[in-house]
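Only one chain comes next, encoded as structure tokens, the form predicted on its own.
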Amino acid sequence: MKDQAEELRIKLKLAEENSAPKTIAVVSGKGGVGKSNLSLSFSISLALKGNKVLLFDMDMGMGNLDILMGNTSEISIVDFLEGSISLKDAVMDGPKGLKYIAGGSGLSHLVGLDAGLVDKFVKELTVIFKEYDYVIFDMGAGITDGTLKFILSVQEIVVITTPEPTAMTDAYAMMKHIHLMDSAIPFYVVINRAQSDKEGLQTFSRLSKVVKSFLDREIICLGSVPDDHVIQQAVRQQIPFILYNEKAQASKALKGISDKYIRRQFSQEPISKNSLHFVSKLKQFLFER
């Protein structure tokens, strides 16, 4: 009962602060760190708590969220870009009330759209956004001029890395690139495939010290997800791991991360200085020539 009251209080607070949904970009400096897997199960975890969640596959040419859910989407954002459907028609049903938009190679053309299609995209996005509490963009690994426009438009960024030195180096490079464009946008970090809670904390501590030393800013630790064989089993079965085995260590860790995020249980709350909503910022970036 107490948890339900707390959830209601948080949702009312969010509604009062901002009628638009919370927008989140999930990024990684390199591929193969489990970003899409975590994006999907994180989104489902939010939906299971009664939130209306839209997951947008922004991996240009390599979108695979529908495959991870065991779906083969016949409709994707590419169909909208080609003018055959409305953006709302591209929204598909995922598990546990989750909604998603499948990605495709046509996403790379978003940057060079003519003004008419950009305006149409922004207007339809504005209408869709009114239906959700959270809109999560699962970005492709690395960064391009096109994806950067979306990343800089969101309210918060979740960075996925692993304890591997190369993954940490690439994660820092990603944050540095974004920081140089927007020094106020908040960074949250999830350490994936940690061998223990201790390794997860140590990995975050090393990354945090580097960011503080060279960028003079704080990053927020959301938590770590253990290197759990259940995740590989879930991928083979094409079932999100949080649903494949809710008692698995990875699932429990992911639920803890989503709880921490929703309840804003951080030692300090980073606040972006840009008051513009996502759609307004994105429109500015897309109309830049």
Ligand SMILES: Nc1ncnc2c1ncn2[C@@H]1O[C@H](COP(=O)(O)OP(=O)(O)OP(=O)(O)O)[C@@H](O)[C@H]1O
Second form
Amino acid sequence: MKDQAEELRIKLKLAEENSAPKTIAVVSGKGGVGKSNLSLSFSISLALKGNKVLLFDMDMGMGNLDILMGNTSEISIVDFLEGSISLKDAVMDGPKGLKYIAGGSGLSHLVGLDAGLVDKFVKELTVIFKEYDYVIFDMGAGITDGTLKFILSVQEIVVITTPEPTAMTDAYAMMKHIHLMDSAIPFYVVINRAQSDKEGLQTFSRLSKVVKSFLDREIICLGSVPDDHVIQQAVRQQIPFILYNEKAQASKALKGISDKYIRRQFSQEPISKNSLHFVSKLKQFLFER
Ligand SMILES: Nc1ncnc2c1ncn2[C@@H]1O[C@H](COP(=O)(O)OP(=O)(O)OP(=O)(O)O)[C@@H](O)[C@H]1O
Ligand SMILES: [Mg+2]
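Show the form predicted together with the ligand, please, the one above being the form predicted on its own.
What follows is the whole complex; the chain from before opens it.
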């Protein structure tokens, strides 16, 4: 009961603050660290709490979110970019009320869009965004000019890394790159494939120290997800791991992460009235080429 009341308060607060959804980009430096699996299960867990969530596969050309949930989408963002459908028609039904836009296949279409299409994209985003509490972008690994514009337009960034030094170095490089363009976007960090909670904490602590000493800023720990073969099984079965086995260690950890994320939403200061919304920021970035 208490949890439900708290969730309701959080929802009301979000609704009051902002009619636009919260926008989150899930990024990593190194590829293959678990962005798509974690962003899918994270989105489902927000949807299970009664939120309206849109998950946007930004790995255009190599999108695989639809495969991870057992749908092979005929329609993707590429169809919109090619002008054959509206953005609203690219929104598909996922599990538990989750909506998603598939990444499709083909080359990245975002770089070098003509101004007319960019304008249409931004306009249609404005319309569909109104329907959601959260819009989550599963970004491809690394940064391109096109994806950087998206990343710089969101309100929050979730950085995924594993404890491997290679992944951590790339995670730091990614944060530095973003930080130098915009030092105000909050960084949340999730350590994936940790061998233990302790390793997760140590990894976060190391990363946090480096960020503090070189970039002079704080990062926020959302938690760690253990290395769990259930995720590999879930991928093979094409069922999001949180639904495949909700009792698995990875699923429990993920739920803890989404609970922590929601609690933080509640305790945060309201978004500054001056801060531009995602769509206006994106428009600015896309048109300033
Ligand atoms: N916590 C985990 N435990 C065990 N295996 C995992 C875990 N997280 C991810 N994996 C494995 O790593 C693979 C890659 O995960 P995923 O596709 O989510 O990464 P990604 O960061 O989205 O990759 P890309 O950079 O290519 O988009 C999964 O198919 C799964 O086999
Ligand atoms: Mg991915």
